[in-house]
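Shown next as structure tokens: one chain only, the form predicted on its own.
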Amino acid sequence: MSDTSTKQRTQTKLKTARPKLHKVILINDDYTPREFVVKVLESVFRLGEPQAESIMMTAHQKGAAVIAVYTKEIAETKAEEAIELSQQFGFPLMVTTEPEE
């Protein structure tokens, strides 16, 4: 008979947590032209024209609208990019982020 011993091995599986998501929110204002808002949504958030118009109208009617949901870093970057673009053209477009519930 051989002198082999059996040892039980345990493996630890690490679960990576999903990153928390953040909403990018368009805030309505009375100064930024609707057409410009649509162009910003199309260029920064890569939305099609019908979807961009729908989001713009929701913000216009309700005061705010969720544009998209991303990880925190991407959401903040997209919001900053939209704000910078509007400032370049002299508009006070406001885009903010908040954690998704």
Given for the second form:
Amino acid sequence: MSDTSTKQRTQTKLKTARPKLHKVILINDDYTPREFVVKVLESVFRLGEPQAESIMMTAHQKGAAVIAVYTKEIAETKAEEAIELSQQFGFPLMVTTEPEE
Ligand code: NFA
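I would like to compare: after the form predicted on its own, may I see the structure of the form predicted together with ligand NFA?
Shown next: the complete complex, the earlier chain at its head.
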């Protein structure tokens, strides 16, 4: 008969299926026209005009604004799309991502 009193039992912590969300952040600059920033927010991030205007103005006045939160992969892809679109039109618009706390 085995001695059950010394048996080690390992509790496995179950991982929640909630991937960490990443913020996509719009950075202000002095050259990209306001109307172009709004168009980028509407087309890449599917925002309505009032929301796009509001986020653009927040970045314009404060230096940066959160556009939206997505999973890492989608946040990075959208940021790249926005930057590429701006470069195609010769504007230096910058969009970054960072993990949410
Ligand atoms: N600051 C830019 C301008 O006055 C507008 C802008 C807003 C650019 C937000 C980048 C981000 N034309």
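Rigid core: the largest C-alpha set superposing within 1.5 Å between the two forms. All values reported here derive from a predicted model rather than from experimental measurement. Residue numbers count along the first chain shown, from 1.
On the core-superposed pair, the CA position of Lys15 changes by 5.0 Å between these two forms.
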